[in-house]
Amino acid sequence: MEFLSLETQAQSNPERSILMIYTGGTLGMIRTEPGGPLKPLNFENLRKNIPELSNLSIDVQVCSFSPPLDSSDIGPDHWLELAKLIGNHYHDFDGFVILHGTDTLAYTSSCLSFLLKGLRKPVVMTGAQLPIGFQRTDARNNIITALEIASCYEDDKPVVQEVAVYFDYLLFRGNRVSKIESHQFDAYSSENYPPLAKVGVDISFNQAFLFNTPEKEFSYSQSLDPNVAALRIYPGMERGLEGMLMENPPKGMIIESFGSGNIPNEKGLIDFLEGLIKKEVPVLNLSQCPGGEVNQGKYQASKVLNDIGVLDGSDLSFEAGLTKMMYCIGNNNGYENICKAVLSPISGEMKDNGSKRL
């Protein structure tokens, strides 16, 4: 990746450096023709469309992927590059801004927080609904506050020590967070932790509520395994997984079920399950709702996952349980020790429920 500087009132010794990622997604974007679809430019067309990052204090420096890519498009290979640039540069910069598309932004930021082990410096992730040529954009905010958020340090130290993303005047933990709207500029939510940060005139932290790494050391990973499958209960759905995947099984499998965790009393599901499980393929439970939590055996009809050795899925966003899945395969050996990863928090993306499932 090339990296160029930013012009910015930072002199030659700046108080702080920021590398920004630019991958691509909505706020880069432009129509090539009236009524025609949006396609990702080029670093260039953002930065003539910010004059504002003149302003800033500090130093950044920008690289960009080549082509910049629609977030539809970005997936666990982009995951391992990002994690690799972060963890080649990390001892350069003080904190780190990545510029993304949004219907995939919470999948990167939740398998980045995996990835890059006792992390202690900020990457903030964000995007924007509105392309930064729009006359309402919502992309030069997001990306000012990101950059300024990202340099935040108080005594010396980062307040942000995470992955963590911005939007509409709100940071969330970054593997807490789900994209629930299309057309608002609200697109984020976080229900089962609160915001990290709330900005107005100042920037306001949630101090209790910021990660700290137990982890001595950074380092990051480059082990992820895509080989998961998800499968979202349904009523009626007992006629559709007849010879479905057991041939072939994946190496993991997620299920979103209803409520705190409950499936339909089909004897073809819960066989299908079971057949799963007995291939040694971890099965993860997950709520279908953005609230709340899965609570295996609280209704009988979430008993029989506790008896066939479905794991309770607690608290975990789908994002953070599909990538954490990916990861806790690609990093860990043996269908027992993939399953105590899978229910161990790893950074703060779900409840401390120990390894009561297993």
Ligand code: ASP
Contents of the next structure:
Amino acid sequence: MEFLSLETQAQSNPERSILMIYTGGTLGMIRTEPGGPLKPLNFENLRKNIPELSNLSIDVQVCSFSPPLDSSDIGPDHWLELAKLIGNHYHDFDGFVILHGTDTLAYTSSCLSFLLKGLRKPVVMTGAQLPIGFQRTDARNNIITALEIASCYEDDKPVVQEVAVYFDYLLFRGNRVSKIESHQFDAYSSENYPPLAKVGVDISFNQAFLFNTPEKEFSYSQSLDPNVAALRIYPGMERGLEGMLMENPPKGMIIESFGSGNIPNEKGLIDFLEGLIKKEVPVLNLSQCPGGEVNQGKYQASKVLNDIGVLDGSDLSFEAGLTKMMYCIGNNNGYENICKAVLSPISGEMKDNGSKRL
Ligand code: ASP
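Having seen the form predicted on its own, please provide the structure of the form predicted together with the named molecule.
Below is the entire complex, every chain and molecule, led by the chain shown above.
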């Protein structure tokens, strides 16, 4: 990938250097005909619309997906590509900013938090609800502030040492966010983990909640197994499962249950899940509620899941649970090891319930 140097006010030996990776998304889109659809444009279009970039006193190098993509088309291969790009240049920059469409940003940020192990530098992802060329765009603030956060150092140490998402004046942990809004500017929420920073006149970091990796060395993984399926639980679903043969099941299954992990008492559904587990397909239980957590056995309606060996997903978001399953299957051998890995926190994506569920 080609790197382009942004012309900023940085002196020949600037204090900080940032690699900004432009993947596409609304922030760089344009309508080529009146009433036509929005399509992603190249980085030059973005740069022209943010003259403020040239006032920055940091060195910014830019590289771009070619062509830039609507994030609906970003998936596991791109996550690996981003991990490799950051991994290969980890020691060349003080921080990284990824510009990304908002639709699947939370999947990318979750997955990168697993692929980039022992991260001790900021990887700040952002996007926008309105294209950069629109008068009231949120892209300008989001990009400039993401760059500022990625270059925040104290005592020569980066303040943020994890994959984070900056949007609408808040910084979130990357594996805790979900897109909850497609119309207002506050597109993301992180129901189970407080914001890492609030941005007003100053950037106020929530120091106690920033991640500190236990790993000694930085490394990045290039293994993911996207052969994972997800099933949303709904009343009366056993009838819909009839005839759904699982001769060639996926390697992992996510279920999205009610409330704190409950499912209907439907024999067809329970047999279906048990059949998967007997074939050594790990089944992970996540809640349809964005806030709170799964607690299998709290109600009679979830006790059966413990009995048949479904994994309790605790307070994982759907995006983090799904990408974690892909990561754990790709990086562990054997059913038992995969189950153990899924239940163990990696990068602050879930609370540590210790041996409770192991
Ligand atoms: N469809 C766009 C995307 O995810 C939406 C956005 O960026 O806000 O690329």
